[in-house]
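Given as structure tokens, the chain that follows is alone and in the form predicted on its own.
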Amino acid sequence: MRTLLFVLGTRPEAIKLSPLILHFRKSPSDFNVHLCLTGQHREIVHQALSVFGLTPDTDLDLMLPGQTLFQSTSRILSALEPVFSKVKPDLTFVQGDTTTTLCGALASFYSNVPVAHVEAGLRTWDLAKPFPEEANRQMVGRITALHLAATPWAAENLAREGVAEDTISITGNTGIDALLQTAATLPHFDWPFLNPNRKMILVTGHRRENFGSGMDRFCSALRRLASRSDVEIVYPVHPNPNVRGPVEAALGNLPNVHLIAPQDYLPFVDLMRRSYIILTDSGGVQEEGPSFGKPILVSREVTERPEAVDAGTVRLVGTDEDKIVHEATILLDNPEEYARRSRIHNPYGDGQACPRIEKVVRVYFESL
């Protein structure tokens, strides 16, 4: 029996790794699965795990209010040392590009345990965008044994960086596995504040590189869009004070802007399904939205997920106030353009990433 250690700490990691954890647990005679939660996101990560009926085997509960990258990185890394000593994994899974991802991979490397990187190969090649995520994924890529790339583009990035091709596998995105598994039986949630006669713009925004003036411009654009009588905005506000403070100050008094708490996975999927446009800086939402045929405006200057931009369902708008308003207005006022860009086209996966990853892992262990 092989022991697989999954290290995760944030809501997106929980959503994308949960179907993979459940998949490996279907073979209890072959795999012993240990889930370690760092607590980088506390309440919202537990919400996400509960959707899939998962609870952590180890909960480090390391989150502190207002902690810096220095503090979170050092606390997570040092707390993982006894976890590796106790669990003695044969393979460590990390996902994406968070501080937990970096620390989980580095702790595994220090413990002489191979790393499997889910969603490997995403790149902007700009260490400031997104910060610190781009640096995290590049550093994790240097100490990874199994590069599990979601798309051919991501795999090509790794090959160009000199990663051995026999360590790269194209698997699809496990987040699409999660979405398709839940969408078929997704209930309709009650949103009493929604007006069916208005077009709903669903908004998320939390990226560190947009803090400050970028967030101010972003909120100004939302104020202008909210002045339209045919629009309402739903914004689940991230708890980070660098987000919540400016958002509540700029938008809190507008009648057709609904600032709500961060949502559990299922109600957020329902909001995506009900939306007319999605405005986001979230990588996961960029991947999920096309499955519902929703045009997406991405409030970033560059994206490590260009496939949907190439397909025409996603457009980059950054935090340029005029550009956000302009692109949203086109979608709100031009039915033909809206129809063209809302074609359901998802280049990120087909819902079969988990069995592909299992096959890669089995072949890897057989080769040892």
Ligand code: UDP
The other form holds:
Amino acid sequence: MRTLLFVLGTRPEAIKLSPLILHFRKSPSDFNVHLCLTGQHREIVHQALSVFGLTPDTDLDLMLPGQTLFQSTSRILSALEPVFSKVKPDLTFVQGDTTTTLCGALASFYSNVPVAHVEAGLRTWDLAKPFPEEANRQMVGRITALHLAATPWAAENLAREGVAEDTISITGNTGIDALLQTAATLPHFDWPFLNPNRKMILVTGHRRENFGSGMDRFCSALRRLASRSDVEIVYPVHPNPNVRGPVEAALGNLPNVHLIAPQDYLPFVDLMRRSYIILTDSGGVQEEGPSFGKPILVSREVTERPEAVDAGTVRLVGTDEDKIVHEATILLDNPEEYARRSRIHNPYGDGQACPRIEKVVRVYFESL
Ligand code: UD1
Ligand code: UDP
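Could you give the coordinates for the form predicted in complex with ligand UDP, as opposed to the form predicted on its own above?
Up next: the whole complex, starting with the chain shown before.
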């Protein structure tokens, strides 16, 4: 029996790895699955895991309020050493491009255990955008044995970097497996504060490169949009103090702006489904929105997920106040343009990433 170690630490890793963990646990005689939570995130990662009924086998519980990259990186890497000694995995799974992803892959490499990288090959080729995620995923790509790319574009990026083609697989994104599994039976949640006569703009934002002046311009744009009587804004605020502080200061107590706590995954999916427009800098939300046919404005200058931009449903608006207001106004006031950009499609996955990854893993073990 092979032991698979899943190292995860943040909300998006929990949402995107949970369906895969559950999938491998369906074959208990072939795979022993160990879930190690670094605790890079605390409340919001447990919030995400609980939706899938998962509890960690190891919880390093490392989050510090307002942690710096130095603190999270050094603490997570050191704390993983005894986990590898104890679990003795045959393969380590990491996902995406967070500090936990980098530390999980590095700890595995130091332990001579091969790494499977889920959502491999995303690139902007700009180390500052997103920071530090672009560097994290490039570094993980150098020490990965199984590159599990969601899309053909991501796979080509890896091949162009010289990654051996027989180590790259195109699997679809496991986040879309999670979304399609949950959306099929998603209940309707009660949102007493929502006014059905208004168009709801769902907002999220937490990227480090937008902290400071970028966040101020973003909030000013939201204030201007909220002054319209036909609009309301719902903003589940990320718990990072660099986000929460400025957002609450700029947008608290505005009648058409609802600043709410980070939502459990299911109600958040319901909010996406009910929204008119999504304005976000989140990677995961950019991938999920197209499944509901929602036009998405991305408050970033570059994206590592160009497929939905090419398909026309996602548009990059950066943190330029006028541009955000202008682009949102087009969608709010021009029904033809809105219809053109609200097509249901999903270039990131078809809900079958987990069985494809299982197949790749079985072939890999058979080849050893
Ligand atoms: C991290 C990832 C980012 C990912 C995001 C998803 C890195 C470098 N960044 O950014 O790629 O898109 O998660 O949300 O890995 N906090 C809480 N409770 C929580 C979670 C966070 O209070 O449950 C607060 C803490 O004060 C913490 C801070 O948020 O110190 C920042 O958390 P951190 O994981 O360092 O960065 P994120 O901005 O969340
Ligand atoms: N999400 C959630 N609750 C929220 C906001 C987002 O469950 O209040 C989900 C969202 O559906 C997506 C994931 O969290 O699956 C995205 O996480 P985040 O934006 O924190 O990180 P990123 O994807 O940018 O790395």
